[in-house]
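Next up is one chain by itself, shown in structure tokens, the form predicted on its own.
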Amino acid sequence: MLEQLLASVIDGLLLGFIYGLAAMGLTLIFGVMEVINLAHGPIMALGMFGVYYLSMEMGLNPYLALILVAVLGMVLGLVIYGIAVHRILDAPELSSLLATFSVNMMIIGLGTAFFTTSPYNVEFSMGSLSLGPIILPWNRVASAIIAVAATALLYFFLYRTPPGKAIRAVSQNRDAAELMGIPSTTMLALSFGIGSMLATVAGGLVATLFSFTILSGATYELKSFVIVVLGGLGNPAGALVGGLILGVMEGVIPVFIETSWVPVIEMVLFVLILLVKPQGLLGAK
């Protein structure tokens, strides 16, 4: 029993990072504009196209085609941010949920039309990593790290980087960074493109372990919502923390309770911080 339990939090854990990541990309946006970008799922659902049409249509390895995956997220990231989130971004806050909802529904309507709603897999192994009696995929394993490593990037890029100082300024005051020369269209434009970025990378990594349809993307959605509200709406590395959180809860929950439950119990947990600490964990006060 101990050894299961063990077992299913490293597997949680692991599980957890690439949920941080994918949350990233949804609290960075609100942070820089306060925009609750509600096309973030199927964002994520193109991820896992673009790997998969990459890898067993084209041949390339998969994680070699996150490289490409993510340039393309960058780039549909600014091109719905001119199109639809630009116009709205001074409007009432239920425009830019309706702007991005719209979005959503364009993209799921198209996935649909295109890819229809049968499931894909990417097939790709790595085999297994034994640790002790633990034995964990190659594939999580190699997929966490990648999570990691893209999360390190995203603060390096924030915090020592021109252009991610700029981002930072602008989120924090829009109207004096602009005072000081720093092009805030420039800068809304790239942390849009940023947080597509990170959320096609984790569909990429989603990808390499589950199956998945274009309608996927509205599970991970949801999830990310779960995760942002339990870091602190705004702050990325509250994004990771409750990616770890919730990765965890996922791994050790079956093992007590079964599987339907989990679902059951992110949604309580949603409610219960939302009442009793609505700023999150690592939100401001």
The other form holds:
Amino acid sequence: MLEQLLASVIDGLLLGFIYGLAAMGLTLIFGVMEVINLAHGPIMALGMFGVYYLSMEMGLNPYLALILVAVLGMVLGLVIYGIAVHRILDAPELSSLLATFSVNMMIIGLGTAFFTTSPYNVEFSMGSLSLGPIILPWNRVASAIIAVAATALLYFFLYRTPPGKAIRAVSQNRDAAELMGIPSTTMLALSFGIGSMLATVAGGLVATLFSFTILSGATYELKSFVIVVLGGLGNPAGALVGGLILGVMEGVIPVFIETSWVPVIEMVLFVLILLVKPQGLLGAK
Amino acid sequence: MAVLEVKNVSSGYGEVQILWDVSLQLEKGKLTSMVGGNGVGKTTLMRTIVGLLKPWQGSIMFNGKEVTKLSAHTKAAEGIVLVPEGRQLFTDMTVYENLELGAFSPRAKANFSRNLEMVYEMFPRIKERLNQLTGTMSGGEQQMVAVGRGLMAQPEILMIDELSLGLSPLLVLDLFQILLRLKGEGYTILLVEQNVQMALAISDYAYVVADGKIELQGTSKEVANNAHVREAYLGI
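Instead of the form predicted on its own shown above, give the structure for the form predicted together with the partner chain, please.
In what comes next, the whole complex appears, and the chain from above leads the way.
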């Protein structure tokens, strides 16, 4: 029992890093421009299909494929920002929800036409890692390591590089940033690009672990929302912590009760956090 | 020679017109002050000059070049720098990061070390607190960081909106000393100040703004001696 629990916790933590990465994309975009990106899930799904096509059809190693997927995710984000997001930044919140929801519907519509809604699988296995009684698939370990590395890169970018600092400046005070010569529109577009890149990378990592369809993004989008609320909206570090909490819950809950209870408990937690501590466990930015 | 020339500018927010046909000139190396009551349009004029607001009419010339429609960050990068009212620091960032962001444009970056030395020397107090988040500082310290950040931007024109608002008299004296020093070093400055007496005492030229229009202008001495100004703004 104890061993099983330990294995579930570790398994959950590994998954949690990927959840955290996905949620960071969502929270970064909200933190910088106060837009809730309802296209987050489908963008993740595109990351899944990106890894699938580059690895299964073109023979690339899935982890190498991720690099290309990241670049495409950035480009996709910039395009979405230019077409759907920029014009509604100063509009009431409902407009940004509707705009990103429209993008969501477009991606799902096109995705269904191209890929149908039947499940896809990235067939790729690197064997298992045995730590005493605990056996971990290398795929999961590698995915978690990549998610951690991506998180570290994001932090390095935001806190150590001029464009990263400029993005933080714009998120704190857009007018003041303009007054310092920072092109704030460029920074907003870049943030949306990065948020979308994080979503596609997280999606790509998920694709190396589970089968998926064009609709799979919705599940992870919902998880991202729970995580973001757990960690505090607009707080990337909070997203990581929230991701780990959710991952562990998903690992541990099925040890005790049926797996189908997991989303119920997640959503109850979501509502409870909103009621008791709406600023999130780590506090909103 | 006029570094900045505002010609017949009208501007406002949404449908509400605030500025009516305002013209103003800044001479190179001079300290110009703009005084007047609350809500007469001084801040609106500053925001229009830097490009946060677009002028409805009129033109703005900078070193003989038209900059009327340029975006705020382009103007800032060329040296039209505003230290805004209420300081508007990046409050979740450290003092050093704020100073660093002041020098975002290539022009400013090229002079980064020199300007940083100058800011450290002018404000020893902020040099001691480089790693403090600016949101946790006192109003006076924040104002020092705000002026420091403006200086890091390598200003051709340094505009300061309400330098002394809400600060203790002692700090106000300190900041005015700094202004005098900047003037001595050849900076072109436009100062908006509610402390009319002090503003007129240190500036070369002054504009009095009322109801969105320039009511009066002249050398600071002339303005200070104007009967209407003495009565309405100086309370003499």
